[in-house]
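Just the one chain here, the form predicted on its own, laid out as structure tokens.
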Amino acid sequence: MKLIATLITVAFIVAGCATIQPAPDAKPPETQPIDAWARVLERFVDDRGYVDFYGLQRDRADLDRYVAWVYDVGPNNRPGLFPSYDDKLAYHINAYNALAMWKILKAGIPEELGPWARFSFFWRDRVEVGGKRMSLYAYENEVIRRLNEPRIHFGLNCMARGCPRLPREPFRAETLDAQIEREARQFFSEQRNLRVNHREGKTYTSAILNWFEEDFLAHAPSLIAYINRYAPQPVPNDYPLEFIPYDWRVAHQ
């Protein structure tokens, strides 16, 4: 009971000081806004998923205006032009990515996303997706989450070193399953994110799998089963699971 009071406090703490952050003052693309996001990505994301942060605030307008298109056009208020489920998915995972981008820059790119930090990326500050107002946390956990496709955890990124990496190019309905499955076998296969110590018998695996473990869980019957599915070694089944703390230092280059 006390912690429902004090959910419920934190609930209305959160809702009395939210704070809307306006469109960047750009005019958005009138075709293939997705182009605007693919250069910035690839001339201002390295192979190891870093972003150039002051590189790109010196040029930003290609992600000022694919944001600006993110604010006003989504699956929710023009469901023509997202007729497939890839269609929504990869548009979901995309202004994900770009609006985390964005709002690094809006935070006077920091340096780490302090526990005050993250309380304003996450929860205070809203952006629009298609005309709508939400925080990052609601449209990860009550839009994308929805979607019911586990691998989305290995495509969003909130711009900190512990995310999984920050792709060069878009998510692209047309290629979307084989990107995501690529991520994925990525994700694992990186020391960051999954490592098997024998000398303790324990396996050490992203706080990631512990967050989202009722989205990986409802596709395969263990986290380590889920993870054998893209690990490059398997992970011994009787090895206890311990998971890595989160590296929220901004992935600044």
Second form
Amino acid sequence: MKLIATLITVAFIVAGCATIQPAPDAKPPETQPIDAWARVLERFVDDRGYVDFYGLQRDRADLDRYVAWVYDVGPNNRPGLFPSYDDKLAYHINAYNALAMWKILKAGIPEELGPWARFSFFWRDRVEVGGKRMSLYAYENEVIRRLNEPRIHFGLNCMARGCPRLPREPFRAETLDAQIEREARQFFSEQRNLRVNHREGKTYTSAILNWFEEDFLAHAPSLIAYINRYAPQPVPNDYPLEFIPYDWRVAHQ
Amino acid sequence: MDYLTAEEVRAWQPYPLAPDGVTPRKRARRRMELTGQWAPWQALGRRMAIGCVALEITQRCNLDCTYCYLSESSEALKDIPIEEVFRRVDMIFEHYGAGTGVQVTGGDPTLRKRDELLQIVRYIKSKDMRASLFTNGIKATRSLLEALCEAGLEDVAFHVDLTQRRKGYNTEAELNAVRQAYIERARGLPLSVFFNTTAYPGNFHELPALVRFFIANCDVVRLCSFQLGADTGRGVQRQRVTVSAETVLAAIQEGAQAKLNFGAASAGHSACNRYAYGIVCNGRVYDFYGDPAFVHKMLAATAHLKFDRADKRRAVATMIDFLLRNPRLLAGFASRAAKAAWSGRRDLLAAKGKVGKLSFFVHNFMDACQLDRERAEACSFMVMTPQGPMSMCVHNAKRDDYLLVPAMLKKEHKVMFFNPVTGRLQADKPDKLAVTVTRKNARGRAGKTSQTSAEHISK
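Switching from the form predicted on its own: structure of the form predicted in complex with its partner chain?
Next comes the full complex, and the chain you just saw is listed first.
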């Protein structure tokens, strides 16, 4: 009983700590500033998906502009701007990635997202998406995952090294399917995300497959079957899966 | 000798930014001309805008050296906020531009939070400047060095000597075990490894043997620097020692068993810095600067080149590329190289053609109470204070003027002040800061007397 009371107290204290991160100073533009986001990705992201955060900090107007727009406009409050499923999905992937990038700047460009930093980053410090206040955790789990597209996990990027590669171009509704298909193949082509050890008789894969297992299993009979849709070489069906510890170092160039 | 008076030391100010149109290198050249130091051997103003700039990211240290230059307040002060460190890095860039060597130092910089240390190194790298870690090595683990390399660190300088009073080590020869352990930690990493040694009467007789140790490890060690013990402030050694630049140069040459030319190339004032470049083959040292006239010609012609100190092959490739484009210099270089190879043919054969390099540096810091005006004005080694760069030796004489001041920070669109004594941010600027030296935080001389550096100068 004492333990429950303590846990409830701690939960209240922690909940009381949740803070809202104010929108960037930039005035939100009227139309989607996708070109500004495209410039950020083109200028500050390299081919590995790593980010020049200090360069970005020195010249952050484009990112601030895009994030200010995300704060102001989203499918929930301006549905007319996002008529199709792909419009919504592309918006959410771009918005999530831009907010994560912006939060890294807000957090003082840390070297690593340690346990406390993760708590602040994903849960405590809230942002707004189309005027709706939420944590990055809630955004991913309660908004984006509900769109029922498992391949989004190869497009969403929280700026840690364990994340899928951040592409140097925005996701766009008109090419979205091809883009996330490409990112899924890219993801499983990288040794850090998928490798088979025949000596040990094991397959090692990213912890993302473990965390979001139910999303993948809603579209395939097993994780291995899902992986084999995209892996360059088929993974043996009889090898047990081991999950690679997530690399929480920030993806600095 | 024209020594600065106590009043002049107090009035000495950090350098402001150069006026528009005056490049950092041009400004350095002007300083060398005004102090009579502009000569063919001079690299400052020719190859570089400054020798290096010290960025003190903490005042705390886990050792208590007898020649320590830190303030008696140092242990009682909290680390300056990382935003202030970044601001100082920005100032270094504004003053001296890309390529500047930034010494990440302290105190011991490894006592700063690991994440912040990595951020600082990465930030320096993002400005296209050269980050060097100056540490006593105690907390510089292999894992930290690897992470720092990944963040962009290019040099690590380990300071190991008897003045540090490490427990269980009574001679420099015994301390070689510590040096060897540090060498192994850095082996294979893309770092230039330096060793700093304070030369003072207590270890002077061991310098030749120490030089031989560095020569034997020149596959990893790239530079050994000897700093003459000086009364810079807090240390317990109050008297200026009799060890001089000339006797240390002689001890180095005795250890190297070679005549080395310490006057062919250097940066800053000739009384402050002496530099020699040795080629090591089969354990024997050959003087690379044996022909000063040719060295001066090369120094002038290669002033624009950038050599990658962390990558020997790339540095050699840069030089070869340059020589191929300059046939006259190539001919001069080739004939001298052939001559040197012939004279060292036995060693070359024994070493199967394998050669290494080892630089020797002698730093002659000034006593806090005897600051030569000309040397201070020709200084190549700056410390970045909150207001701008200042000669290291002058800064040592008045450190508290820059430590016991609040740092102004912008937080969430508000101006706040960091109080280095309490470590807190506050809205109002604190009037006067002072620390209480207690038994817990007292180091060096402070344990014995309450005299401050400023009082010491005024004597």
